[in-house]
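One chain is shown next in structure tokens, namely the form predicted alone.
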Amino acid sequence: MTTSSPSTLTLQPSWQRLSPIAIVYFLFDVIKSLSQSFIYLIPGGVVGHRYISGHENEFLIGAIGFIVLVCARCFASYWYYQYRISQDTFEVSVGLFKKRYLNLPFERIQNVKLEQPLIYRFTGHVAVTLDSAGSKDEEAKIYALTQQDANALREAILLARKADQPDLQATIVNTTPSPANQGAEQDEQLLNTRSVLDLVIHGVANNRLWILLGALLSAQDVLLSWMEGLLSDLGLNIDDVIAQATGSWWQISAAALMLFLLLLIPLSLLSILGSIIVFYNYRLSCLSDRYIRRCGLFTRQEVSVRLSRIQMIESKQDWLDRLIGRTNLVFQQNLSGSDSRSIETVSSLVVPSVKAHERDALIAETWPDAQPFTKVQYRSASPYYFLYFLTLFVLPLSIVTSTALWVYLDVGYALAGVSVLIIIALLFFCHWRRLGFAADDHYYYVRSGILGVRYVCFPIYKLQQVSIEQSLLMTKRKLASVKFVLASGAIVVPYIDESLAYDIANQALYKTESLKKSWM
């Protein structure tokens, strides 16, 4: 996506409209939104298909009307979107019924994301997302710029806060790279790449199979009918198998396992396909004071992030990641106002399914004096954290649940209910054992997880706020919880020694005030 030709972006004091190709972008955006909601429409489709029969004409008219409305919406989004670029500010005016105006100074922009959908490759256009490190409403997107203008705008924004850039207007009007910068991509230091095999592993280990299974339960009748037909085509009658397997547990288990695998395999393949589409040809490189990530099969993405704006580094391992020795590394920026539930946000750089030595090398490249996560000596949370959970939650709930099931149903149901609560207690025990905290002169380290493990590392001077929380029971035991608030989110270290908690808070305040470093 990077071009070596000179980039020139002329100042545009009057309002400008997007290229008409943006209409296609808006159309694909609507299709994408509908496809993401498709799983929730399955129950309605299962119920509604009965009413479509015999009313095909009405359904066809409704479908045509819906398509016309979508096309009209896409055209209106294009027509009522206007933008202009001044000396050091980007402005946008958008909306038909609800007007929205945004004035975004370059120095407030956290990072720049260039996105090139498949259709844009034929026209040479790029969609540019400007993340302002504020709320989601303060994020700006230019849906169709030429590749040359997008590169020039990105360079002007990235240079906006440099002290040696007094005349920003010259940078915007004529951003012509020097011979050394014309081969910028060649001059970049390549830090990490991901092969197709790595992406397959990422898709297998990080799919959301159980969420999909839960959503598909609403259409279980249709799924069971489909699976029964599939098994019949294979020469297997599930009723005969169950009938013959009466009293034979292994045959019933084998049949259940076969049914599970028939559903597991296609869903896992979808997760693998999604991983390849998002992260194909992944390249993470470093150029001067910023990281650049490029990836994407159909939609090519390029994200530039200043190293100074990284708030914390996060390493995530699910239970399957731990078995195969992989981890997902995330360089977090300001997440205020963004959807932090999604790992693929503009405000984060994700390195999928790396090995432990690759993770340690990337952390050392970013923060050379930070310790590797696995070599840090962590302090554990107090055992009272687990005991209080058992005493205040598990034990009362076990008594109430087992008594109710015993009285109204049967002793077998009571034992089953207690078994579930025992499993919950065991999982919380794993969570307590995983909790850990460590500190050195410059960084804090936090470990958490249940079956998997999550490591977090952040510089002390990046802290926005430190608070100490105590309940009456904790005060009696001289215990406290510490809450760290960063621009990338909050992290809680529960049930540590009271004196240690105050030492942590005092150290954080002292470091933040004495170093006087900017957290951005």
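What you see is a predicted model, and the numbers here were worked out from it, not measured in a lab. Positions refer to the first chain, counted from 1. Between two forms, the rigid core is defined as the largest C-alpha subset superposing within 1.5 Å. What changes on going to the form predicted together with the partner chain:
- If you fit the rigid core between these two forms, you'll see the Cα of G62 move by 2 angstroms or more.
- In a rigid-core overlay of the protein, R359 has its C-alpha displaced by under 2 Å between these two forms.
- Residue displacement note: H125 has its CA displaced by at least 2 Å between these two forms (rigid core superposed).
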The other form holds:
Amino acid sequence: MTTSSPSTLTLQPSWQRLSPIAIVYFLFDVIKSLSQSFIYLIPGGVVGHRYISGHENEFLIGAIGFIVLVCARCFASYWYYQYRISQDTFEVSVGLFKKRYLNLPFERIQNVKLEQPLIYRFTGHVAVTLDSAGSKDEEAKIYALTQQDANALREAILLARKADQPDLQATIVNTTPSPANQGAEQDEQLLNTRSVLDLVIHGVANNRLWILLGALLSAQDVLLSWMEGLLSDLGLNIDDVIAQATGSWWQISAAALMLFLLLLIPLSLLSILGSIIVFYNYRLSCLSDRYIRRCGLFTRQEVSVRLSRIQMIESKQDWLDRLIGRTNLVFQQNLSGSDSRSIETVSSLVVPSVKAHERDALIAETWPDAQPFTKVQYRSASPYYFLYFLTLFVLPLSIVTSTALWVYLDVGYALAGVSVLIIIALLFFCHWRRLGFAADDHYYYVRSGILGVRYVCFPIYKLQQVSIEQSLLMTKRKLASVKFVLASGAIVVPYIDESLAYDIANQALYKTESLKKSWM
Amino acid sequence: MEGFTNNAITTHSLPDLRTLPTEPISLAYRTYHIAATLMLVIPLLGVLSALRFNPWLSLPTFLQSAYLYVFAAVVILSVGYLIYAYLACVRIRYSLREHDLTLKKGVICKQVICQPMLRIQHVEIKQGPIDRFAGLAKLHVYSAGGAAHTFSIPGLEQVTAEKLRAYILEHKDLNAG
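So that was the form predicted alone. Now I'd like the form predicted together with the partner chain, please.
To see the whole picture, the full complex is given below, headed by that same chain.
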């Protein structure tokens, strides 16, 4: 990082331009979006090809014009982007034709994200994204700042809300003078790192392609019969081939398995590659009251999140994760403004594929008074949850479908239909068994999942809204479901005793309204 | 520390959502809600019939035979909905406490929703043309829980809705958290 000049950032309340390197960034942005829409231009290119061959000069002029236009656009993006940082606000004015002005007080900024794309590594610049607690439109991006300025800005923002907390201020003041990024990192307490091996495990275990492969497996009969038809058209009989083959049936199945694994390997490799690109050199550290996550192979990302912004901690284990004893830990923040809830979103703080003891340590570090998720005594959901599903959904559906299949097709189809419904019922049984709710003085814990397990824990006072739902059947059995709405999404506790449901809802309301603590 | 108390609290002594006294929304809401539904359904049936029986454009035979089924489906669904609305509208009740707003509703599936005041981000009063004609209004209360969890009370008399909004906006805890 080539940052030697002292930071002038916080001392200049006048309007400033970005570093000219931002033009390159804008150019890459344009190229990226152009290449994304390039696929739509291919038909045009095919049609236009014949025309071009007769008019090379005109085409060349057009192409040059286009390039000039793109460059002009990038320059305009740079020239008309101005920002100003005062004591406690960040202001930005953008746009040539459509002017946009955004005023973002520091205290409303939820996240500060530092990103270093490959092109910035040579000049030591970073792109800074300021996430507000509000909508996606209120996100501000400073496309190019020196690493040092970015650090200073981050400090200023994170300091803003602590002005009235003298003890915390002291810690921060000590860290501010450290000039470079490396200096700042020394004061941090390293909480977790992920080795490449961990990331490989994460890539394997979180391969969403497994599901796809399962579907492919069930389609193999169709594929085989189609291939058989094709081969017999060519004068080959697959049964004869197999009968003549020297190998026994298990050799053939082993070969088939090999083929399947061979297919699996490239897909898993892709997933591992993705995991490494996103999480390479993962470091989660803590500096006074905030967590900082750094990772990324090509584009290095640094996300700072104040601990008070964490709404809930989620621990997710797929069935494969369970087999190898790994867990994805997610510190969930306010999600109401963002559009994606996927695990890779920047604003959620993910710790990929940690071991059980690492997970417990991270939870204890974040919320020392919370209990380890697995050691809490969970109350299970009422058996009526499963019973009603069975009698009101599975049973009528299996009667209707099996009769229909029997009448119109064959007994075999009817049995197949029923067995699918039995599998659904079994999965729902697993889901019911998994459900659990626990509470202590400060936290609520919810367990869910089907084959995997998902634990969620949240401080009671973070509640945004609570609702209790009861169908007629539930009222009869004195059961109810409770939905806790947090800024990071809703958590449902289904089919518990009516009195317990009202007790935990009342308790949550009481805690929220009497403590009057901020959810942010 | 003046006035600070720290008495032990048991769950049973907490303010209870079950015993909360509630008040109904405007009685006129049911009438206007049913009228609004009919104003949507009747023109829809009219358009369907016009398409089928107009002398200028003849539909393909499969659409002609589908007409009766579509017509019947629209009628059955609408009648079902109207019966539900007739029963459900009078079961919408709300309650205002010092620290929260509560809404109770539902016929087959009963729901009690409670919105603490200090988590409210902003309040909105919405009035459609029919609402304006009837002097009714819908109160929307937004929190950080997201758009899917907007707390809303329909069928309030306009005066009541404005009073509620004023109460919420003047609440000392608003925007505190």
